[in-house]
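Here you get one chain, nothing else, as structure tokens; it is the form predicted on its own.
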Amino acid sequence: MKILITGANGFLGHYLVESLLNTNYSIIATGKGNSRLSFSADNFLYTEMDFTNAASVNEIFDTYNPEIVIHAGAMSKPDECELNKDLAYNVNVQGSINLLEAAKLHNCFFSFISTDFIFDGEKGNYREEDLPAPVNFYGQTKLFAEEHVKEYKGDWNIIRTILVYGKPNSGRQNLLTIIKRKLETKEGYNVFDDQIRTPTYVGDLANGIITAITKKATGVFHISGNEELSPYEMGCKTADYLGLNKSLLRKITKSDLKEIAIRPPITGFDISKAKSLLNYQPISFDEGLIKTFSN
């Protein structure tokens, strides 16, 4: 069975296909410009894909007929999408219009990658069918997208989650191994306090992802960690963890820096449905962060 991945090159991407290698599947993964995967396998390729322009996307399908589409690829910095709203609403809703199009003719599973920002973080603890109310443009892109999946006419289901961090394999940094950084040179870097999230071992996510398309799992599925912490309480433990002085680490909130895109103060995710229906179990942060500093 042939499975198609946007976003290939990226962090999570990585972890997908890599995932991925062991299993029957054969893995087109695509991404914008060269790959950046070092991956040799039969059952493996990487070829490139402007899913924001649909004759590229057209001509993708037509060669390789994917039965499976993991659409991860996003434009993801907050700030970015407020400051370029043109571009991030091309890049995460017409790209998602032109891959749920081309998915139709070729009568595709749709799985599509979103994110706790649709929500306007005044609860936390989000279930499936909270209702969604974005704060930023960012999150408005992802729900407006999320609302064209729920009317595709093929089998599909919307995978949540929150502050994925772990190995950043693809180059790309995470929250965890940017703090390593500044803290190794003895800079101080400025970290939210007043932001709670059940972050997400990036590993427990392509597993989950994987699990759900195996199963054909329809519908809307949370997953992340079963910790609540804040960025601040993350990098405490990571500095912890590395023998780093963690007081570099300046507590601040939202009064103190003035982002460019509001971010939800609470979110955090019930993942009771993936736990029942997925079997999903995500490992403890501590273990996340073994993992994520690994040799």
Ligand SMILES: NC(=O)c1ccc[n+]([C@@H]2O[C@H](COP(=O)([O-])OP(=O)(O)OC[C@H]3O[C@@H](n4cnc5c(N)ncnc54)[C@H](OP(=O)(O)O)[C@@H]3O)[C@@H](O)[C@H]2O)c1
Second form
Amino acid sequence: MKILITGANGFLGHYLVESLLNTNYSIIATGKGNSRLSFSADNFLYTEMDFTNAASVNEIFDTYNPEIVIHAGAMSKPDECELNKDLAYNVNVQGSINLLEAAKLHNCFFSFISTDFIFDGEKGNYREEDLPAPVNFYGQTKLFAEEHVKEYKGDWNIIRTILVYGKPNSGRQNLLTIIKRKLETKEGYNVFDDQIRTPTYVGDLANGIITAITKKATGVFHISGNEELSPYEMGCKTADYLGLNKSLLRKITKSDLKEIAIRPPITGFDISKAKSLLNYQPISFDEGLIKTFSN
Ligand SMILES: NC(=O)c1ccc[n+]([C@@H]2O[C@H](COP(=O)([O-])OP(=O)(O)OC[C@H]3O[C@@H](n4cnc5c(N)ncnc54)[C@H](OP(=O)(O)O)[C@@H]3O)[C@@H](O)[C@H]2O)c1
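Alt. form predicted together with the ligand, vs. the form predicted on its own above:
What follows is the whole complex; the chain from before opens it.
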């Protein structure tokens, strides 16, 4: 089966492609501009596709005839979305519409990667059916895109995830690798202690998505780790694991720092649906640290 992946040069996209190399799927990896993937395999090709360009999307779909689409590409940084709302809408919403329209013509299974930021963060431990209420523009665009996916006339799923970490194989850093660098350079780092997340190891997420598409599981799924941690707690665990000085981590709360995009305070997912329907079993945060920092 042919799978088209968007955002293949990104953090998750890189892991998705790598995890699919040893399967029977044919991978059509797409991204903005040139490939930053160094894979070479019979079942892998890369082609440039800016999904905000509907003509380009249609041309790529006509050329490669994918049967499954994993839409992992996005403008994924909340502050950038808040500062560039038109661009964020175009990339995260219009781009998704372009892909859904092309996917329908080719009768594809459509998998959309979404976020805990569609919730307001007042409740925590969110289930798939909880009511969305985004508090920043990034979350709003992802929710708009979800609404379009739910209207898709073919089969679809939405995989929501939370604060993804792991080895930055694509070059894009994440909270753990940023903390490592800031502590190694003795610069220190501000980390929130009044936000709660269930951080997700990127390899678990990639495997969960691949299981979901292989099972053709439709509907919404929450995929994350299963430990509730604040970024500060994640930072302390990272420092301890690496033997770095955790006193360089500055514990902050919402009142200490005015963020460009407001963050939902307490998210975290109830992942029981993914556990029972996808046999999803995330590794612990301690195991995730080993995977992130081992050679
Ligand atoms: N990372 C997290 O903590 C997290 C948490 C919740 C949900 N998510 C969701 O998970 C998905 C993957 O995130 P990620 O961490 O892998 O983000 P990422 O590293 O920023 O990857 C996103 C990719 O999308 C590409 N892209 C942006 N605009 C594009 C366009 N118009 N056409 C084609 N490609 C485009 C980017 O290209 P360039 O690299 O060239 O800019 C980038 O490679 C996203 O949907 C995100 O919303 C991520």
